[in-house]
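What follows is a single chain, given as structure tokens, in the form predicted alone.
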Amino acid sequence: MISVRGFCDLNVFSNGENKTSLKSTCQALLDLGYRTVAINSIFNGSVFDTKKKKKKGEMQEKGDVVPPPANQDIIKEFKGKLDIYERLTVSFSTQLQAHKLSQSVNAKMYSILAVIPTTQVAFQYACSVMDVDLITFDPDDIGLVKCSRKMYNLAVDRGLSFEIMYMPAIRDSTARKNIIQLAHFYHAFGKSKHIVISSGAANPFHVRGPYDVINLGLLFGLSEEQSKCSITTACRFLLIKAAGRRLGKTIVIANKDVNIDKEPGKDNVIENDEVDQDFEEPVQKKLRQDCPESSIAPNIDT
């Protein structure tokens, strides 16, 4: 069941070793008013290209190189306080790496699957073909990928979201320049649709309050409404889309029965014959029945 409460931060960095810093960051986000968090594990897709030379008579290894989620202890510790999800971010440069990622069993265990395209071909493939949830970029190196209006709108139509991280903009001036440039590209090409703002924080000193993040969204070219949606509604849309990718797409239609509290009787039942007659009656005939004869002007032959 997808539960999205309050403000969201869908990028809390985890290196898999320092659990103390990760717990402190989650606690800081809880104190600032966040209720939904995603722990992000970064994986380099170039590992898919490495081939080990096997010796004669040795069986070929078919193990999954993508590590499985490993933060269940933190999820249980904050259960009832924070809704914590597991996120995997994979950098890739070729279609072959993307294909191997789609075949990974461990990658499908993560609640959110994000990609970092490092080439123009990889970016076009991610927008048009890949079954992922989020597209993001390395704030230290965004020059190799050129965003276009066509690719951006294609990704939005497929339900993909784009990410803006504010922590690198606080840490480094070069990264801040790149992030602002990227955010303005999003605004110019797609009017900042499906934008998610996250921290990318590795320690509790890098996180900011939700209303500070909303103000940062104005600097990134978003409107006030878009800034608020980037840490609330857009995150909920992203998580629902991710659940559809993992579990399959379904449609549920719920209708409220207006007669559920009334006793069954003739007043509560509409006969189908009467409804059919009402729809089949000509408009002029119905008008004459509803209006008195005195109100209908007689035809005078001249």
Contents of the next structure:
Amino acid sequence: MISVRGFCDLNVFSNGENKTSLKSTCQALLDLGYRTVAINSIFNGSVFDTKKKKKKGEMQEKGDVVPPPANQDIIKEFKGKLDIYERLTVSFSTQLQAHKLSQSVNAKMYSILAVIPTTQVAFQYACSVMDVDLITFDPDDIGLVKCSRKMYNLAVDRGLSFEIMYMPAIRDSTARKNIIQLAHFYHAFGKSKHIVISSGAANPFHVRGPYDVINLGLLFGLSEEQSKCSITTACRFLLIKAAGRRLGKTIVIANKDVNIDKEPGKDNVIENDEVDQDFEEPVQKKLRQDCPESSIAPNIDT
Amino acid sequence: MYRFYYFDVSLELEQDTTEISAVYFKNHVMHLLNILFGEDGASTAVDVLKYDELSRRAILRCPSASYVKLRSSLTLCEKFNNIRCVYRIRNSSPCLLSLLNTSRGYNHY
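Any chance you could show the form predicted in complex with the partner chain after that form predicted alone?
Let's see the whole complex now, leading with the same chain.
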């Protein structure tokens, strides 16, 4: 059962090589008060576009293009202090790339799957059909993706979340402008529902304390309650939904534990058998009504 | 309701070289407000009530209406004279006495 504690930062940038800066960033987040973190690996979906076969006899290379999650050692190091999840962000522009992503085995090993739609078609596909958890954007280039109220509400009804990163706003004034513009779009089109604020930090100097991030949410068009939710409740919602996506359809069976009433007569002080029967018979009757299987009914010696 | 908001901030630098006096500290804060909110933001009456040069820790005061502006300008600060820096806002409150301590830092078991 997933339990999400405390404040969450669901985007710690990792380029796969520099582990020391990743560790120091996680340590900085722990010191500031965050308790749930997701390490992000960004992947460009254009790799999925395969070249046409030149010769008839040539076989395409069969191998998963998506790299598997590689940060298990950091997760173990911070176990008990910080809950670290693995996240994959894929930028894609066509439905074909999205389809290949859904077929990739390694992509399913990540806890969170996020997408960056780079075209209008991709955005519509992500909001309506695609099986992902989070829709995000590239801070340096928001492109021509036009949000619409219908698309936003469709995504929200399906349980998707939208992400706003604050680290690019620290670093660069163009990115700051883009982020604030996008945040205001989300507010205008969707009343800022299901927004998650995360850092996108690559080193410890890029992370900010949780209450500072909550204050930034006010700049991004969120209300005070929505701001606090964006790093707590919305992140919890996202992680639970992501777990549901990975596990697929499940069946819940409510079962009575046979071992509990193995010897019911032992503790009874009253020796009157009739009283005992009164206690036990109604229970048995209830069982017969609800659970017709004989294996569930406990053996009660009367 | 409350006239002022008080901040307990400390400035952390990547390289611990330069000595920053109170004047330069305040200048930097005004500069940050200018970057994000322009001249109107820079005209807010921010006061440095106390400043410790060794730890670069200060008590700031601003009018209640400018609380969000000042806090977000401090959050979005990247550099101090080309040295990477971070403003760590330890505490903020409309009451000066309550800056002493807060239960947010406790481990609630």
